[in-house]
Amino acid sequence: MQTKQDARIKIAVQKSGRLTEHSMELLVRCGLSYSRGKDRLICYGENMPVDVLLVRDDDIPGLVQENICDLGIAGLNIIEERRLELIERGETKLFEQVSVLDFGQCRLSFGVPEDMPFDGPESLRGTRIATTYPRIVKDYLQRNGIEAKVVEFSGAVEIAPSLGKADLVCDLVSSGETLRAHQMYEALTILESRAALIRTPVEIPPEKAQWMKRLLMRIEGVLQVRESKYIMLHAPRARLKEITALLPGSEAPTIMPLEGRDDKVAVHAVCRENVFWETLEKLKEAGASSMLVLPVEKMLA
């Protein structure tokens, strides 16, 4: 029998790191208020049946494939891991991945001493590469058919080279300062990573699918809604075709006429790109005036 706490959806997310703060800031902004007592690792919904478990980022997908959480947000770069890794223990059922995020932008590259010479992919043919991702460094290795030996290595990767435990390292790079410090440039990306949304591989309850959809209906809309713009402005009838195609990302504007002028519409229209200088100018350009660029706080398609 189903208790009223399995009813509630249960939501993975990074106890501390880069990601912690703006996974929660985008539940807060689909709606989610919670409470939390002090030194728990659990925020509880109060306003909607919405749990959130605060855990290890290599266990998210996990707690997500085991379906002990039905969602989880984690970086493409454990993400990546862990499926190979399930595929490798002949799973055939995997946690689904939803929808990508805007957040945690970071790359998995190979990290090279400065004094050795690197001129693509064969470069690494015969060397020791120490990663804290061997099953994702394998995989790249094998589609490209180079032998290497990847050396599993915990803990800080940029060390091992200057340890000798390997030759190079395979890790995640956001602004390279970390390998500069260690006498290392980054070489070659092999994974472009950022937050990404999964959900169980198991059917979800009909007690918890509606709420489901409308959790996963309303991080669509803040994801649309980031970089999006209400845009209004005036447009000469004979120019507004040439106006309404520079308009990034809107698909059909709303035309409306303006009382007293046959020769000019009032043209409305919400951009999912963003709206630059530079966008601003070639309307004005092309005949545009009275432009006015607002920001978008909810969006549903």
Second form
Amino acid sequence: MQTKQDARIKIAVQKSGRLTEHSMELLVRCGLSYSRGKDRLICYGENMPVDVLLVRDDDIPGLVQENICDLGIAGLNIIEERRLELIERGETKLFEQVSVLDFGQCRLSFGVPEDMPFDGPESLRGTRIATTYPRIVKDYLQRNGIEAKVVEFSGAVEIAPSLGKADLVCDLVSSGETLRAHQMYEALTILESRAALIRTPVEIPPEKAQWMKRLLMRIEGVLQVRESKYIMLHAPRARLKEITALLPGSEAPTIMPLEGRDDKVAVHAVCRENVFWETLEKLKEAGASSMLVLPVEKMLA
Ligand code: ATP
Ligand code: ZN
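Switch from the form predicted alone to the form predicted in complex with adenosine-5'-triphosphate (ATP) and give that structure.
Zooming out: every chain and molecule, the one shown earlier first.
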């Protein structure tokens, strides 16, 4: 798609790592098709004036903050650390968080050596904590009125205790396997992280604004659709109220008569939450039958 360079929306996405595939998939679900530049650092949108810059995740908040990119996708862990850093530097115009996405789940937790007891935040008092997130950790300690030494590491935090550089760590955890492999256990979570979408603090110029609005609306649509289900069932008229009340996150369902049946109706509804087996079992107990749950492909309010 031919548009002037400055009328194109630039999104910063992790070049290669845990967020890359999910981030690109989200943009593709928004309708973007792209070709990859020769240097493989930019994906050029072919059908939308949207280009994707592929960079290290740590650089994403900075690129958005400085308005080099209009949008960016990074983990809340990175976003929060950079936000605290910018505040420390006295920046007043910060990037803005647009939405929290549905991938990249992990926790920022204290990992404690197996032989060290842990009875809550007080156990951190006077310890040395190794982390790549010094500002988030210091902020946590300060909010809890605890004095401890934060030792900044740029990577391989988990080896700090065995090197004698720290007593414990504060690091990203998903399964806890890495901590266990280094004779530590997960003692306390201080941040539940997910990928999030951030935008520049600068006002979007008018030539970009319309596509920006469309893109953000589509992203919201994709997020909502992934959670949503379309449910169809037959319900006894007498228990209709009870049955519709059981449908998770649905607004005004469609009620239709069933040919030749006065006692039953068909109910169709969009549920904005996943429909689990437990819900179907409860619906059945309430007299529902012929239940069908379908994925939703697209949705626009
Ligand atoms: P880069 O080269 O871009 O700096 P990286 O090594 O810092 O890559 P990854 O390990 O790919 O980054 O993680 C990217 C993000 O994925 C993390 O910042 C975090 O938000 C999220 N994430 C999800 N699960 C985990 C996990 N188990 N460990 C670490 N990060 C995770
Ligand atoms: Zn990184």
